[in-house]
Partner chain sequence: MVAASQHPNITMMTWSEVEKVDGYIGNFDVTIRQKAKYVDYDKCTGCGLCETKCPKKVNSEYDLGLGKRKSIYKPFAQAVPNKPIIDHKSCRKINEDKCGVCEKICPVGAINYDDEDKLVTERFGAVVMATGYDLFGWQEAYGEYGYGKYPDVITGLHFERMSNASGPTDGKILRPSDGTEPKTVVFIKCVGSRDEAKGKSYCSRACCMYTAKHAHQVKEKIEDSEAIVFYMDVRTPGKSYEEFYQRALDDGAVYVRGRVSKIYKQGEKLIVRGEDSLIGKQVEVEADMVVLATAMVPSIGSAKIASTVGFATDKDGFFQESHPKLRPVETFTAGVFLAGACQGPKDIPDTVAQASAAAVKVCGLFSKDNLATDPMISTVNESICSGCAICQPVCPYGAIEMKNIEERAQGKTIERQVASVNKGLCQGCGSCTVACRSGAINLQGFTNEQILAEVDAVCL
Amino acid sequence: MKRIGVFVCHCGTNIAATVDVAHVAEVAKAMPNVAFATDYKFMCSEPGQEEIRKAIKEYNLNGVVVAACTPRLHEPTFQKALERSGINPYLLEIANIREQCAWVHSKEKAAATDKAVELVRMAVAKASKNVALYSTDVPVNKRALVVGAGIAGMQAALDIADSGHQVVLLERESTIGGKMVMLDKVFPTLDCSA
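Please render the chain's structure by itself; use the form predicted together with the partner chain.
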């Protein structure tokens, strides 16, 4: 049996100014498999994550939907929050109600709220099918390749090499140095560029 918690983020006024977040949380409560729903000013903040952690304990949640910004931004943040709360991070789903809802429909508040509800419903439906996933380990080969030996490549190579790792510094020209060696004195100090 899935017990999903839904957490709707205001993102300050980024979302809340357009989407009726309290209404979204209210509607979410009636969705299948949803055991708990709430809204909060900043879900990604420390107190916001604490809200999630408490709800996971209290309602014994085995699925979490965060309706907030794009998963491309804070999915890892919330996955870690789940992990800290003792459940598998892959039980998380994000409903993107900021970039793909509030921000792009800022003049249509009612329609944006309806869309936010649907995005949450989608995420809840997906989360209902989520299962715990486990990563495996692959070894890290501790050698770096730096492509291009201008000032950026040389600096990066030196910093990595100074930390004790092997570096191959690749350059398509026959000398390292890049554009920098073509320059005379450089601003703002007017020292030499070599």
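Residue numbers count along the first chain shown, from 1. This one's a predicted model, so the numbers in the text were calculated from it and none came from an experiment. Take the two forms, superpose them, and find the largest set of C-alpha atoms that agree within 1.5 Å; that set is the rigid core. What changes on going to the form predicted on its own:
- In a rigid-core overlay of the protein, D20 has its C-alpha displaced by under 2 Å between the two forms.
- For D137, a C-alpha deviation of 2 angstroms or more is recorded between the two forms after rigid-core alignment.
- Think of the chain as two rigid blocks: between the two forms, the small block swings through 58° with respect to the big one.
Any chance you could show the form predicted on its own after that form predicted together with the partner chain?
This part shows the chain on its own.
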């Protein structure tokens, strides 16, 4: 069974000035599979991450939702906090309530708060379905297959070969050149296509 922790960030006043973060955390406590929910001034700070690590251990959490800013900014930060607590980093969901609520509803606190609750509800639902993932290294074969030895295929093969990779050029006809070799003359110089 999933035991999800929800952590709602104030982001100083970036979020808290527009979104009632305490209300969002309170509503999150009643959501299915949520074992713990709280709000904190700066979740990305070291003390904020410590709050997450402490709650994971204390409430035996196996999924985390952070309602804060864009995942592009702090997803690795929160994933490391999960890893340090022994949880797979891919069991994290981030609800972007800064850019998607606080910043776009700057004068509509009720609307921003309602939207934040719904974003958290969606993140909790997704976190309920998450499974552990693992990173792996895959060797890259630096060979390319170009299918079709027309003008485009030949140019692609030349460009790839010029970048230092081996190329295999595959053509179903007995000659290369595609439709180009069927033409008598080519525009704009009227040169012979052969």
